[in-house]
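This document opens with one chain alone, in structure tokens, the form predicted on its own.
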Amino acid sequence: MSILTRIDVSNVRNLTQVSIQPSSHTNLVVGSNGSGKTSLLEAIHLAAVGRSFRTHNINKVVSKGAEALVVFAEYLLADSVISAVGVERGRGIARFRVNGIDSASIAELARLAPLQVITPDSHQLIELGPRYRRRFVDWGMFHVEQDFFPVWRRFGQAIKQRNAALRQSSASRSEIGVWNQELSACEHRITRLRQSYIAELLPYARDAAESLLGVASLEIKLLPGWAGEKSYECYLERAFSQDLAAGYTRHGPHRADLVISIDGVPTREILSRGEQKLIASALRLSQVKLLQDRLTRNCILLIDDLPSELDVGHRSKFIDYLNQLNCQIFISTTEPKLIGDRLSTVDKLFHVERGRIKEML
């Protein structure tokens, strides 16, 4: 269990100074655009992993005039426990803290409270670049699969040993071959848990593709990010010249992406914007669902802006899913009106209005 309690904002957008209590499961962030309420999930998120969801330039976020965010969250855990976390970010500054002791793991973080994000922009999930389809897939391997991370980031930096031997003029085989069979050895794990963790996940992502799209013949395959029929390390001996061109290792896990298919046909041919965010919708909530049946773990939702796009169909089709989930949820839009007739299952709502934060009976 993992319920954000309370968060204290300052300098975040235009949140200068804000704070809230926020319900155990349903919460509704209603404002105009531009008043502060995408702000304050992006607080939320900063809380959670150290970072925006909306930029990778953290002064971006950083109130005008001031040096630094800080966000403050306490989290009920199971058991009763309640833990502190602080985030403080700005132009060369990046501290983080958990019950008060210093962290220098935004990992540390993440596994504390998991956090999913959709938005306007999940349709990307589909249609953009194979990165996109990799992060959806390692959030899930983090979560789930412990013996992930480890060997992930032993991948990373035995590759970045590599790359680094490939850019010099001096570069041999022998040299380049030490590092090709501690790639292989980590390329073996992580493609076999990734395949383990789709076969897993695929069962509940045609069950959320169903209820949220009406289609039942979801389909997600794994491209494990280079091709050959033996060993990756043989791969590797065989792009050497290749690589040693180029300067890097173009092809590994690191290139690896997912065909999401519906009666055999990519997603991203047959579907309109609004049914790509359905299905990334879908995919993301599954992860959802399978981290709770299998660590019974719940994860805080965040869902910005949730009518972009959607019809009141299918919001009302989105929201009863998400009711089915023991999950908090936060949910942005301009109108109340716009949540339709679900709006009787919100706990709380918080207005917000030129950076300033009311909850509302």
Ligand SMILES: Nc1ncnc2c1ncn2[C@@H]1O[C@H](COP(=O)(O)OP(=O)(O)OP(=O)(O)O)[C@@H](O)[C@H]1O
Contents of the next structure:
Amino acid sequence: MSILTRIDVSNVRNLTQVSIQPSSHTNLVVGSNGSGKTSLLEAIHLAAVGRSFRTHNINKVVSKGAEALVVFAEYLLADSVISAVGVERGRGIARFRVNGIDSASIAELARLAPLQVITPDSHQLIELGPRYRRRFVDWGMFHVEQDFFPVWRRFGQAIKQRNAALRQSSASRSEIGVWNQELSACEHRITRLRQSYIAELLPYARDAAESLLGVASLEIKLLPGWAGEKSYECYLERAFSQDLAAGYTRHGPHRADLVISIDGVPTREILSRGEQKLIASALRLSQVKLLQDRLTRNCILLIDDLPSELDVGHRSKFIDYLNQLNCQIFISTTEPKLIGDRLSTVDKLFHVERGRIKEML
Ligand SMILES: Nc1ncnc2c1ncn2[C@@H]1O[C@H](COP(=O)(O)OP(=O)(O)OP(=O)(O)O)[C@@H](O)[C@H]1O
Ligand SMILES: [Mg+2]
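Let me have the form predicted in complex with the ligand next, following on from the form predicted on its own.
Full complex below, order starting with the chain above.
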């Protein structure tokens, strides 16, 4: 269990100083355009993973004129344990604190509070490059497969070394080859873990796609990021000259991708923008459900601008699906009437106006 019970926000965009105590179930965040709704969700995201979901440039997130942003969050964990997290970020500043101890890692933050985000940009998961889909799988790996993170880190270190060796003009095949074996051992494990996670996720994803979009034939296939040889080690041997010319390891699990298809056709080729958002949402919501079933851990779910891109029928199906998820949800909208009636409960309603937040009864 991880429930956000309190968040204090300083200097996140137009939220110079706000504090809320959310409900453990459904929180509705309402306000006009530019009031600060997305910024509030961004602050919750910052506390959970140390970065924004809107930009990699943290300077854009820090309020104009301020040095750094600070977010302080309290989570209620299992057995009534309370955990406190502090995140401070700005130009050249990245401080993470967990329960009063400085220099916690982002991984430590992220483990404390699994969090999923659905935004009007969610179609990117389907439409844009492999990086988005890798991040999607690896979110599940990180939270569900305890073995993944250490081997992923080992792989990252080995590939850094191999790339550094490739950039030296004197690099020889045998010097580079030293790293191939280690990389191959990691690759084997990473690809196996990703495959087994996807196999486990698939029935959940199909159920969610059916509920949200009426689609029965969803398929998810992992492309491991390299091909053509019996092992990654053999592949790396063969790729030596071309990797040397490129100055880095061109293929491998760091280039993996997913093919997400319906009736055998990749979704990025056929779906409308709204449908892409629905499939991407179905995929993320299925991860939330799998996590609940596998580890009895609930996720914090952020849904920014829920109604965007969705017609009334799909909006209703989306909300009906949320109603049966037992997790802490934050939904933002400019139009509470479009969703409020369909939600089985709204436990707390926050009204945002020009960077100030009021809890309404
Ligand atoms: N670094 C910043 N410093 C101060 N204000 C900022 C900064 N970045 C963005 N803003 C402003 O913060 C305000 C709130 O933005 P936010 O995206 O949270 O609004 P919103 O309520 O989600 O609006 P919408 O309904 O249009 O999505 C906007 O007026 C935006 O221009
Ligand atoms: Mg917004």
